[in-house]
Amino acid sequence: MSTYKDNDYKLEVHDLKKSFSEHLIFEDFTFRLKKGEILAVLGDSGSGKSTLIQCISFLERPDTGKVRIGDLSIDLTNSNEEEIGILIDQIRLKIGVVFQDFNLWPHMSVMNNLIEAPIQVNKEKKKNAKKRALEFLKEFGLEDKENVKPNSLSGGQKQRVAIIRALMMNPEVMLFDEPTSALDPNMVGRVVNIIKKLSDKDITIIVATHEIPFARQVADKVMYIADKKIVEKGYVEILDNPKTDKLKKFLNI
């Protein structure tokens, strides 16, 4: 565990590399984000956006590199597997992930989807967990859905439940994998508002997306990946003035 003097930067990724067997997915991924900043990761299908989300959350273990969230830092060159395992468990508790297909438990009610992890992982009292869940459901306009099963919900409702489920663990970082892919276009504006609301709470956010208009609406910063590398990164204004031919082609400029 390391303590950093610069507390403004909530998330730092340095020289991250991931491959599956002999197939390289990406390498040399380095970036950092401040508290409350929103990064949109842009790229074509297969470019590694979803794998990056999985590596930062350690659902997939990167081959090499360093990841820091708050005061926790993991150096994957460390040969002490026991120490790395402990740090991975700790860092996962700081991260909320909203998957493309939401990954809600279909056999459980909405309420039980929300309170299962806080009770089982954080050992929170059921009464307190239910109270917090009801507050979130009201905030997200789902107060009448606590007892229904996920299969009865619309795509937008499922997504909001998935976001609440992540928020129940009090994350410092939220990761979204293609959050608009399963939604009606009319819902995109609502998703933008929800993500910006989370940012206002000082939650640092990464959004993997191939939707350029959505990235323009939601992000403070963007990062375009292609050919296993970060091609271009910076504030969202780079979408109006890209420097590389690859990003220009992606944007159809």
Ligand SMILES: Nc1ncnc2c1ncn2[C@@H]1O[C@H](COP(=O)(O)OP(=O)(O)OP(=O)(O)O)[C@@H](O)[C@H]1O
The other form holds:
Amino acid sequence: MSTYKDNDYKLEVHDLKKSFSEHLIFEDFTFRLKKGEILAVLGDSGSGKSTLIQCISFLERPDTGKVRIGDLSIDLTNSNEEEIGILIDQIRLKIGVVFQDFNLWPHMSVMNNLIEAPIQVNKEKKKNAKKRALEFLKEFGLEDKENVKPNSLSGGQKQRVAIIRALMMNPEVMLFDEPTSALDPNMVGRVVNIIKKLSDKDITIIVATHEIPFARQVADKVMYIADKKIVEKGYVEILDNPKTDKLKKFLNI
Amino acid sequence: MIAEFEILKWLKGIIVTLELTIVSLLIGALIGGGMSLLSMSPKKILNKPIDLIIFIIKGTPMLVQIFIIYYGIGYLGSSKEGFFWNALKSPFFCATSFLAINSAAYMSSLIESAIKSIPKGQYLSARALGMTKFQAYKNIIIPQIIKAMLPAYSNEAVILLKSTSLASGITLMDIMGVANRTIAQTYNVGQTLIIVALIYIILNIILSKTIEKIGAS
Ligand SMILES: Nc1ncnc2c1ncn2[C@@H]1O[C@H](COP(=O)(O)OP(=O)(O)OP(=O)(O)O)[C@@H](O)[C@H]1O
Ligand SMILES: [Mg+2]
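The block above covers the form predicted alone; next, return the form predicted in complex with the ligand.
Entire complex below, previous chain first.
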């Protein structure tokens, strides 16, 4: 008898495969996360971390495989196109993505960056969206930035605006692509705290990174990818006791 | 009496110049938008002809082009009658098509580089937040494209307004046409051309300010 029911896992990725035209990026990607768990995806530059994040959020279309979030499941192999299209629209609403270079919209104020999607997509009342945005801005120490344009913000501030922008849509899962790469090293602790706080609110989180110390600090689970495959995965402790030569080499042991 | 007639004559010229400018700018922007999309297409049958057209338009003198259009089409249509051919032979039609095509060629490169200047992540982040393709373009991408090309567009509009003066070469009574006739009648070359230069400068200031205002809103 298995210890877990399927529903114990919030996010499940099964047998995911992605190639660009004929060029295989990864295959046999299978892993699952419980509600509020933080997974760090480790791998060298070009190993496919960003591609994985874009496939889970369906910004890129995986070739085959299955992605399930809560009770919403997309099976790329066994569903018809129309069905998949509808499901993709639904699953995107459950996922928040924080991109490596944040991709804030430079022609809009911080406030408008935050309320645009809730108003357009969820038809939320502007007044209500603004109220929620202001609460988030306060919580993240950005209350005085409401009316400035994103380009006048520091890297850390941009990142927090990008996080709030995702949070405005009440995601159940959040994906972070290299959240430390555009920041001062002394800001890393703050990012770790923010991500952990999100996980305390039951948001399930995947962080793509190639920084081992950061992964150790932030993650419950880690997954090391190389040569188009998952090389090792498990709780963060596997970094202290790598089984494969590949991971040993990556960790410089 | 004579003074009144004089002013009326110049006003008519200004109106013709403005008509040529505005009609060509609008049609040119539309054609230019289409051309930029075609020339960015990965299909060679679509992008090569557009690139060739742009190359020819940018590489030949405008005076030569307008003569080719006017006398070329005039020659083709000289034996034919009817609404369609008469429209083709009209100097106003020839001048606006010439100006619109020219403006489209320059605009197409402008639009293309503006589109390319918007990082793909801008679109991806909109989609990731649940926006449809249409919403992402309408709210996120197109406003940025317009903003990116506005200064160059305003510049292009000024050049186009000045180029309308070539229309006088095919008998149109725009500002320059009025000037030519005035000079022929009065032999008052210096004074007339100074008036003409002043009128163009004033029109250009108004034009670029208007575009700035439209862009800001
Ligand atoms: N749109 C695309 N078309 C073709 N190939 C792509 C595309 N996007 C990514 N790739 C390729 O997929 C591979 C994985 O890229 P990806 O950006 O996912 O790696 P990464 O692990 O995020 O790297 P980094 O640490 O540098 O961000 C690379 O070889 C890249 O060239
Ligand atoms: Mg990457």
